[in-house]
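In structure tokens, one chain follows: the form predicted alone.
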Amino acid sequence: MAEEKKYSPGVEKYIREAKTFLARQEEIRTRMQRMKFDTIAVHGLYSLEEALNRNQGAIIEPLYLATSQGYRDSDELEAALAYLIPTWCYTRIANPTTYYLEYVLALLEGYKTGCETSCVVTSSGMAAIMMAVDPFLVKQKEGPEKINFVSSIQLYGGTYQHFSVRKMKERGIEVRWVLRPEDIEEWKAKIDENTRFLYVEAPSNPQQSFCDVKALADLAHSWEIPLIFDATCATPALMRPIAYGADIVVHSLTKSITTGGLAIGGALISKKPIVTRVKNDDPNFKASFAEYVKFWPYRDNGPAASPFNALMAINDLRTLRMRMDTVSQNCQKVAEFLEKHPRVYQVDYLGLPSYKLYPLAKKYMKLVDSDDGSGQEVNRYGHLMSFRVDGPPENARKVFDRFRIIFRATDLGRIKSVATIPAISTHQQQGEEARRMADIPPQLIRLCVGAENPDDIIEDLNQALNSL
């Protein structure tokens, strides 16, 4: 918000009017933090009052397309660009579609963490990826300054890349790699008094590595630096990191969160307010960083999301927990198949007891409201796996042309199942140095299982795995 000055009587009527119209939102908000998981996730903040009261009855969260807001005088216009009042005045900088999808976002990101959260839609997930880690990332002194950052190596390859070639290469930020994310003393080695945040991504896309969450958030708040977190696969419904301690959580909502497969786009969301040592003037810089993030960054970058496809996000949102217990429960049968099968050496998903991070993950992937009759939440591991094919690179080409319902696609989260090679997609541009550092061999085939019978995805792969 502006500093505080005299404003004209005319502007001054337009705050008060909107200091009655925050309050308003701010009841109906806590309304629904009472309110059950899939009731947020259906509603959000789209109330019956908004829907009669602004938008002629509709009941669902209507598209705004339109560029610009218009105002009724120069006092209206001057209190909205001044950030004095809500408003959206131009799409690049907010649309009430998009705000629609934050006010969710925002709820269902905080939902039984205790914590107040606040959000920001873009573009893509690779934008809000920027727009997480760019405010830490500027000089705090006069000279040469040695700014690192320590991230896991197991991310996503566009992530990899931006983290590479953007930040380190031509910006000379250093970026120390950790090969172990589950490893806490691996990650203590790397940060220094020059260190800015961590970044993990867990579970990882795609050879499913984790970390210890809590103690990872300890770790960085004990340096006073803040964890930022790529939950993409897992989505709130399956772990909110932030209860566990993370400051920042990133989302590419095109996969699991617009799992129809319409709409690109990403999200962050902070809780309030997040740890960092790094000075910024702005209040918001810690104590509502996604806001800050939004006025200004955000307004001056222009990574902003297309309201259609925020609404395409907002339409698959409101299934998501349901969504994510049937792929998860479909990805599980399809592992314990292929854990099996002659063909297959290795499986790397985190539901099953013989892999290596399970423990781990039992700790914190727990479908969010559900009950396994103890009054305990049932564990569920996310939709998104891999498997390696036993003999040379060869083979995995061979078993992964063959699939006849499975679509070969880099794409992940859709409700139809997808498959790819990473080491010849997604991680291509990593190189064979780095894709090992990361155990992405070229035998890796990752699989997103679908929400189709898990016994059709079985005989596909069976069909493909024994035509070696």
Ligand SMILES: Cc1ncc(COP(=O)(O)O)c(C=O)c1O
Given for the second form:
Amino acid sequence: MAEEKKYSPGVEKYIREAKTFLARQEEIRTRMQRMKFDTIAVHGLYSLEEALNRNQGAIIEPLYLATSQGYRDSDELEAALAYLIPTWCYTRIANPTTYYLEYVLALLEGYKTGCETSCVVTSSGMAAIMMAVDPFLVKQKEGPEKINFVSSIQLYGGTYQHFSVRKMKERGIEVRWVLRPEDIEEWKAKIDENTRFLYVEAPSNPQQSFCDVKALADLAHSWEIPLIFDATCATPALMRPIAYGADIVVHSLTKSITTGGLAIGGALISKKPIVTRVKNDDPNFKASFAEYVKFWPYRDNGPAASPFNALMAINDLRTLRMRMDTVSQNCQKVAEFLEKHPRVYQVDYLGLPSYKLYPLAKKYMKLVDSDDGSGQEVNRYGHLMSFRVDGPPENARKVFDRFRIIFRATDLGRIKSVATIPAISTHQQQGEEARRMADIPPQLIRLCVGAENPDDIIEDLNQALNSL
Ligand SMILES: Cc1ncc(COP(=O)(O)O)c(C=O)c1O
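Instead of the form predicted alone shown above, give the structure for the form predicted together with the named molecule, please.
Let's see the whole complex now, leading with the same chain.
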């Protein structure tokens, strides 16, 4: 909302009306903030009151497919387009269905972090990543200027391409790669006064790399720069990086959050305020970054989500915690089986005590609102893992081609188990050298375990591996 100044009596009337509405919304938000994770996920901000007064009692959030909103008169139109009242005017700018998703995600990502948060939902995870990083890469002075950011190299292939081609090659922005994100000294050595932010994905897709979240956030803040965190594989049910100091969290909603596999989407959630040295005239840039993005670059660049996809995500999100519990336990069982299989020479899964990053992940990856009997939350490590098949790369292809129920697809986070060979799919374009640096050999099969009975998945893997 823009700052207070005098408007015509007609416009003022709508501003007063909006204030009453916003005060009531704030009461509902505060009430929900006191509830448990599952309750927030199930209800979000869609209250009984809103259903009865504004939506004919519908118990599920309504789907607003209309592209635009009509106004009562010119005063309301003027107030709306000046952002003086809550409005959605046009779906590229805002939409009521998408708004429900934004609020529930802000609450879930901020849950038990002690921080206030805001959220903007986008058309895809890549759009959320672009919206998160671009505002920090603007020039700050006249003439030539050196700009860099420091990122883990262990990233989803699309993010790697975005950083190395769109940012580095096309825009001349230097990306300084960190090869071992768990090593804080490597991050330290790469930051300087021209660094605009740190970027990390954890657990990473597909390598299962991880980092010391708190140490990384502290390091970023010692340089007065933000930590941007892709927490897609964790979801807020297993880790909320804002609790450890991260400034901005991005998600591909397409993955475990919308497990049903019927919608593409992304989300950017920011802590209020974020840490940054970048100057911007809008106070929201620092105070509520996601709102800044929504009001300005999002409006001007056009990465809005489809309201239909937003509703799909809202619906799947309600059961996020219990689903992540089940699929994590399934994945654990499958990883333990693969670890013992003679045809497999390496299993990368954060939940395996033999895995090098297990102690670090154990510190951070916990099922929210669970109890191990001693008042501690139980560890859960998600449903993404990878394994490497003995022998030449053709062996991995043979095993892959023999799966009977596991889907061969460049997808993850599904309710159904899916597998891919990243070197020939998601990470094909980044080339052999970058794959070597990111530790993605052609023998590696990425597997995301779904909610089937894990014994059936184990049986499928066993018959495929034994065919060698
Ligand atoms: C960790 C991670 N981040 C971001 C993305 C990009 O998300 P989307 O496909 O929704 O654009 C993906 C996609 O696989 C991913 O795995």
